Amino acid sequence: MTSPKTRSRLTRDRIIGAAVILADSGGVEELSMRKLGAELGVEAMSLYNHVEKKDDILDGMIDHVFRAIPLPAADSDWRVAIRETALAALDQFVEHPWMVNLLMQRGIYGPSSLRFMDRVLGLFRAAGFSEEDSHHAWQMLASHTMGYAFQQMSGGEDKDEWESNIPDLSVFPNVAALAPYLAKCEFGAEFAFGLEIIIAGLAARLDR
């Protein structure tokens, strides 16, 4: 039987962190209100009291990710902010590889993933982007920073591996030129580089 102490040390949060912990390590899949309760050292219903149900676990621990990345200063250079905020949050969603899939599945309902959101879009509408270019802006950087967040979780072949996927490279003289490059994948310098293409082309815009 849990005990009046442990009883009072459980919280919401300390639930959410405690899944982020297992999901980390096991993969949103296996997660399951047992499986927490023993990690936390309480019977699965007494969760109960904190959380409504595993679906408010999981929106929980999507807020868990956003509230650690560092929120951009309001009065920031939209330039320099997009850059930093999309690296740290590539860094969150490579730490936590579940976050994608559940990001896309569930979609931004937490207080700190909307805080996020609108500090990111409250950056390009002081900047000078029309409404509805800022959403198209912000569209276009959760895409190029999911899509490489997945990619990276995913891993990559290595120059043999990739090499012997392609029996006659003298038949593709452009990937056989570009081979070197192709073949061994930096997902760092790749998102950093299209990262900056993002910012140039925006700028570009709002020049126009």
Contents of the next structure:
Number of protein chains: 2
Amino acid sequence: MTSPKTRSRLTRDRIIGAAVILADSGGVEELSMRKLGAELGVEAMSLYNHVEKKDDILDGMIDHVFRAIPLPAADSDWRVAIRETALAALDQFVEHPWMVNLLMQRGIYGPSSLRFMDRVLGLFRAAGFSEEDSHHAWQMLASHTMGYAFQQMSGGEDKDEWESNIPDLSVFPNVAALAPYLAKCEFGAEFAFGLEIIIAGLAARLDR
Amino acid sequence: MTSPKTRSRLTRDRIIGAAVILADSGGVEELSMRKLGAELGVEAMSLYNHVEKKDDILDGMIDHVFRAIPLPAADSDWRVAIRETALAALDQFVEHPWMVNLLMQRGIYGPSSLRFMDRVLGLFRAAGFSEEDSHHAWQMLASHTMGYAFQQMSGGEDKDEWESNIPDLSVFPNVAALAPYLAKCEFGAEFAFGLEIIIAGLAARLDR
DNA sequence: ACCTGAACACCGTTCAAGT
DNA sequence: ACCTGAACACCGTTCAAGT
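Can you return the structure of this protein in the form predicted in complex with another copy of the chain rather than the form predicted on its own?
In what comes next, the whole complex appears, and the chain from above leads the way.
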């Protein structure tokens, strides 16, 4: 709890770390260069000495999250390694609710992000998947994890808020009937349901 | 090609239609109230007579895209109906590259969007899926379609641009080896690969 | 009822000026 | 080498004023 004035020197890493914390508490839309500077006890314009532009910070935030995902163990069965890795990735995506959306608009280019991707692709290739199928597998898992994290986050804080946003739910009987499920109840189980289908489908493909 | 001055009266629908066209050609980040007004031959502030705020327009754009997706045929086998619908949805998402990202930050609340969702959920329930599994199925398909559309769009125009964005590709041998696949080559085939796995997995679940 | 101009409180970013 | 203040060209949105 040192005062901003006595804090150590500015760094790209320190800026990105502060940006992650700021976005975690207020959302990305609350993250501006001026507010970020204030958080670091500095004027907004000082940030440009350590960072090219704001997009640079955003890319750094994405890489920061990827670095926190444990890499898959290379020695265990690919199915358990993939399962563990997907669950770990989901954890991080939920912990940083801005991540999925940011990743979607910025893409995956940072060193830790590419390292993560490279390890997962390597896992598939080592298991015997062709190059093309390895890419398919990566894409399916990425879509499932990001898509689930998105559904997990969307619709506000709880189910009531979700329902109150919809004008006339009576016109949509199926949506109405499934509303309890659409509200984010059973946490990991829903994600696992699809994960097992994907892993089983990939395994069947491998055995041919 | 009537001059802006002689154009018919402003409408919420006309505003949203113009916003879709503007975003299609320049991206959402290029869509501002002032530019949108100019496109309609009107000052930005006039828009507020027909629209609550900019978010209102964004939600309308999402609903506009959903309305263009053909609803699943209720009388055919659920597997072919789902397959057709997923492919049709992907078509629209690719035609409007801003859609997936916008949908992720705004959620699904518009009438056409909910109607679409309701029909798909109804299809699963009619096929015999439990409420919970119907929700699982919806979520898997939504994730796969949005995730694939995202991968399709990300990374710029072509493969060269993707590779040139990465500092040192030699450190990531698997990413390097799969670069040709990461660049958006085989269009529909890649999407279909995962789609069949998902449909087969769901069918197996249903037969238990 | 609808459109307008000016204004407010913000943005990201540039740049000359300070130390 | 790093930080600053003022400025530029933008935002979304409000509001009194026009017709």
